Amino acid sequence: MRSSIVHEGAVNINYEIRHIVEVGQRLIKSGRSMTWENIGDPIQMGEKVAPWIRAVVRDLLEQEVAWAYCHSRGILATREFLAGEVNKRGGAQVTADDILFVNGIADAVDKIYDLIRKDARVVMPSPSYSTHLSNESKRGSYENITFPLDPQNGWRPDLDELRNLVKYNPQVVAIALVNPDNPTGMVYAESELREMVAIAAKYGLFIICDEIYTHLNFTGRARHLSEIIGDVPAIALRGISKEYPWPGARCGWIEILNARKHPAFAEYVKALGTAKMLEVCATTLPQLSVPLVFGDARYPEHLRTRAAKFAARAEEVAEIFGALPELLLPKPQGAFYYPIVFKDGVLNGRQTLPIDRAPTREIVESIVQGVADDKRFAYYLMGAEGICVTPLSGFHTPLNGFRLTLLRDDDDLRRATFRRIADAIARYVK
């Protein structure tokens, strides 16, 4: 072609949850089969829709008005309830107009990103969750600005680290964060969370909250940024595929905090609004059941029953793991990951698992080399075990480890897998 047409940022775009798939896919064409521990969908992973949620969207497909467009910034009915909801926490007050439906969360942060100025920053954890990291790399070609997430410390985040990273470089914007965390499941206490605010109040900034596994908290009712933001201006992002869980419906909202009470950041919300309009609109038949499914007296128990499920699984994993002496393993607090640290020095780039199958083991040994040591780990695994584990690597940190989720509901299979990734390290590391 007569000249280059590739953004600058595009190759720092990297999902690990989805890449190590294409390995995993060449390594089954090989003839190994493969465990997949990759991946937040409860649905792939064995869980049942409740029936009375079903039975809600089974209604609704009756309705003519499932299946037509909506308005651009989504049901106006729907808009009002989830707003009412805003408002009854107290803290800052929403209408309906402050509330954005997108086509799942991954769409609103894409969005989010792209029309954040150029050479304008966002400041985030590390380890850092893909999608808004590599939406925040691909704007343009620089190093990213994090701050640690320590792993001893049962994965606390640096404030002190933040506040100077704010203060040193003017040209961040805004602070981002998810929480409950992935994939740390770290949930932010209530003074962590109002320091972040009060760094963004004094330095005018302000704050992306990504809260898609709020309700899915194992210590208690996790703090929503609402209740707690005063006049900062901030975006929360909000859906029902990790609660109902619904992930095929592609169904999340933004929550719009103080657009009013900044010039600067009405301009950038309305952006947000003209940019969905280009789509027009997000899909109808999900949103017409989020008043139905939230406003059920039954959907505080179902909440309630999740997130005691994934918190008894993460119990399974510290016992299995625990007897490994060359691991950290602070227990999360909420949504359904476990992240796994292997303590400094324990891996290198000589270790490998025996693999019976040649094919198999010809693929594993052409793409170890050069590549972080956990990924090396993670490859091997795949490899020798036919399990597969997202790299710890794949979320911007220099911590090498590995995210299993909690989420496989055939009990006798999950606690099987969890035993042989324990065995294999055992094997890997001697």
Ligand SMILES: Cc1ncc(COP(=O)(O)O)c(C=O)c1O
Given for the second form:
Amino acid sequence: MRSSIVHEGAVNINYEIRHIVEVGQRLIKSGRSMTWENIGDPIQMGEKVAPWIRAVVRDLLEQEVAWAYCHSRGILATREFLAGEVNKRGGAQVTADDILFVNGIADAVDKIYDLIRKDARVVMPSPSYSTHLSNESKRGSYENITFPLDPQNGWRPDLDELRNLVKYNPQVVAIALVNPDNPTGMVYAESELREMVAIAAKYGLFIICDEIYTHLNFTGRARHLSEIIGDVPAIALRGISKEYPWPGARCGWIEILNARKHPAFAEYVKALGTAKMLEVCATTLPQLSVPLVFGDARYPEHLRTRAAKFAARAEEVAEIFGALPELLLPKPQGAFYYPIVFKDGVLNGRQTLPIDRAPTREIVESIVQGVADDKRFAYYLMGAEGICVTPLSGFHTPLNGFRLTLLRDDDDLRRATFRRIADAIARYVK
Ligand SMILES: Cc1ncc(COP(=O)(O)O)c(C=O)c1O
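Mind sharing the form predicted in complex with the named molecule? What's above is the form predicted on its own.
Next comes the full complex, and the chain you just saw is listed first.
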């Protein structure tokens, strides 16, 4: 090649949730079986979508319109329905033009960060969900600017640190958050959201709020950003991947809040819409289903039942791992993950688990050199027990730990897997 090709920020792209699968696949080739506990896909983990939601989707297949392109912002009737839902919450008011359909939130996240000036930064929490962090990182070779979530204190966000970061880093143009959070499952208190909005207002920032899990909240009614945003410009991200759940639909949308009140933000969100035009439109059929499913009288109960199911599974984890004094186990308040943190000093670069099969052992021993301590644990867990979890260090945090999902639908298998991991930890850290 006559010159290098790749953008300098591309080296910063990291998606540990799937990277670890490549390691798992190598181990499978060596004869190791694998139970996957890393990916947040309810369907792959055995959940059956409610028959009435399947029926809605099946009936839509008979409509010619479901097979066609749609408006590049999304189907108007669906956008009107969703704008109505935002307006009913009583906070920021929007129109159908403020809703923009995308091929999953991951698609939106890519564009949202890509269209921000390269020298401007987005501050976000640590641990951080990889799609947001990597999209921010890939724009350049800067240090990420993050505020900590504290596992000693229920993962509460350090908002004093956030305020300082914003104050002393004039290149920060936005605050990003996921609520409920991935990987921690923490739900931002209304007072915390209000404080973040106040910081954004004071320093002239916009907010990016990923609300993919907002309806999987164990603490009561979900708070949407639109309810408390006031006049501050913001983007809320919504979708059906985790709710119906239908991750393979690749259907999500953004709510643009206070689009027209700030010229710089208006210019930015206009670019978001134009970028979507280049892709023609998002998938049509799932969009058609949204008013039918969200508007169905059975939907609120559907959401309540699922939130209660994951809350009960979080209790299982707390009980099974609670016997291990080496761990911190702040309970999630939403979403469907349980991050487990090793206390400081518990892990080191010498611990191992016995791996019977020589080819598997050789691979594990060759890949643990120089890796983070929690990755080392995850690799040994895969080699010895055939269980794949995501190391917490993959979520841009100095904490050592791993993220479990609460998704496995087979009760016996799920509990047995949790017990095997707990047992492996006891042997690993002794
Ligand atoms: C916080 C968060 N946002 C977005 C996504 C992806 O959503 P979508 O399927 O709509 O692209 C995920 C998937 O795990 C997620 O955890």
